[in-house]
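The form predicted on its own is given below as one chain in structure tokens.
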Amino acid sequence: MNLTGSHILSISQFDRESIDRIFDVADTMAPYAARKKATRVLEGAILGNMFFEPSTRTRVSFGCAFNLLGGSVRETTGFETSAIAKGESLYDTARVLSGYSDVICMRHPQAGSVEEFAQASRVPVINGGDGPNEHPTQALLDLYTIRRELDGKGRQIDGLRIAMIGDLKFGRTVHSLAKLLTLYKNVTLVLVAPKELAMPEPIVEMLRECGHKVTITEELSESIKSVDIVYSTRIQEERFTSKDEADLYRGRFRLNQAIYTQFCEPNTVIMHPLPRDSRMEANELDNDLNQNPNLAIFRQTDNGILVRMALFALVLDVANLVDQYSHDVRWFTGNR
């Protein structure tokens, strides 16, 4: 796949040479994502930040991977500042905002409206998340982290066993996450969740179709017994009629170090697509685990930056001229 130019909607647009490619990119930005070096690669290139919905990692990850690139970030936040409050139709702010940029990122609540707005636009458009469907830039992100925390304890993508808990049903990280683990091979996935809030029939019969092993259950504590990874999710509750309705299913999958400790292998590794939600009666991966070398949910949002860095640099087809437009930083960085 020839990323130049491409929208990136779906996780289906991508196999393992275009995600090795990525990746490859991605390892190239470690410098930069670290302040070690800056590049002004883009230079007057202007990202087009759209999100209708509420975000914090993915619209200032998105954003921040753009300014260390060297370009400039313009951002629409809420449906309240925008045209599309006045009437405008998603084909008409497609085709005005592709005219002020030259790459749009995009999260919308309903699913496709980023595909339709991508069919409208001039230049490229990026799925920030649209609705319940697809995160793709997410999914990314957490195979790269899987991929690195698997290099460390030397094993590899193929043949990993992962547990995926909570709201798989609305939780479109692990909805794409699931679909870009058909690309490899001798997966064993545990699908953790109420019935109500199960992955959906299609995705688990696409894992099933690729010679994946998948188990359906409600069971935490067994779950977790014999995976590489513990993937948990935070219960949608914006995807809920009402708070009410979210409430009936928070709380229920929570892991604690006691928990880690009695049931899980030591080197298990714990991510989240995050925000965790940390509220009482939610709590879904505890404060004490903080601690734990293998919690891996910060690891992962520095990694964001780095994959979505490589996807800007292969878009823009910059991804080769990086460190010609390099140059030594000149400030105090801090302790990344």
Ligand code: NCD
Second form
Amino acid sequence: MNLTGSHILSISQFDRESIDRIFDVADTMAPYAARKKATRVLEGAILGNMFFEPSTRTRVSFGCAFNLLGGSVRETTGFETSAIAKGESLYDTARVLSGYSDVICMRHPQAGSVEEFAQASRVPVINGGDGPNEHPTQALLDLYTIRRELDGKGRQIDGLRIAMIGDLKFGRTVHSLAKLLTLYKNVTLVLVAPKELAMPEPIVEMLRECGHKVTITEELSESIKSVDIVYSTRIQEERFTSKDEADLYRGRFRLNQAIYTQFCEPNTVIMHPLPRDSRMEANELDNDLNQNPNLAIFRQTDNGILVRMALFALVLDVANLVDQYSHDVRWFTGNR
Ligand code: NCD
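If the one shown is the form predicted on its own, what is the structure of the form predicted together with this ligand?
Every component of the complex follows; first up is the chain already shown.
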């Protein structure tokens, strides 16, 4: 599957071969992300980064990934500062902005909105999260992280055992990751959520249809006992009708070092798409896990740069030219 010129809207568009290709290209981006080398391969290209919902790492990492390939970034954040606040349609916005950009990344609160925008766009569009629906690039960086974390432990994605915990109804990252896991064999998933926030039935069916073992539960400690990965998520309060409603579920499933030590197998990897909600009433991943070497959350965010660089390189068809346009870096590069 060739990604040149393609929109990236849903995990469903990928096959296993294209995932392998993305991950291989992501591996080659490591010296650039670590500032050991720089490249000008996308010099002159412009990314239109349009974020109509709060975002820190997705927005900034898309921008940095594009900059690291030598391209420039133009950004609009929030509805208030965009002409959408004046009643402009997604169609018109897409026609206009795709005239200014070579590729567009977009986050929007409505499911399906990024796809609608892409239909009107003259350049490839990458989904940075469309409401509670999907977050395909997060799933790719999550799976890339899982693969790397398991690598050192002699395990593979086939045969993976994973617990997904928290708001599985509105959490778009777990929707996309679960769909992505259907490309692999013999996966065991323990889905831990309040029953009102359970994983949508069509996704559970999809997992079962491909032969995966799925357990649905509201019990945390039993669920984290025999898994390779504990993937925690935040209650998506912005999707609830009121803060009070979200409060009913906040803090329901908390992982801290004591619980980890008591219940998890040694070296169980802890993941979270971030932001973790560190307010006292939520605190789904306690700060006392920060020294735990199996806490992979910041390796996930670092890997996000590699995967997003790979996606840009593949969509704009420069993956094989990155090194040809590389040069040494001249500045202090820190201790990455
Ligand atoms: C996630 C999102 O926006 O869906 N964040 C992210 O992009 N890493 C998860 C969340 O907001 O809880």
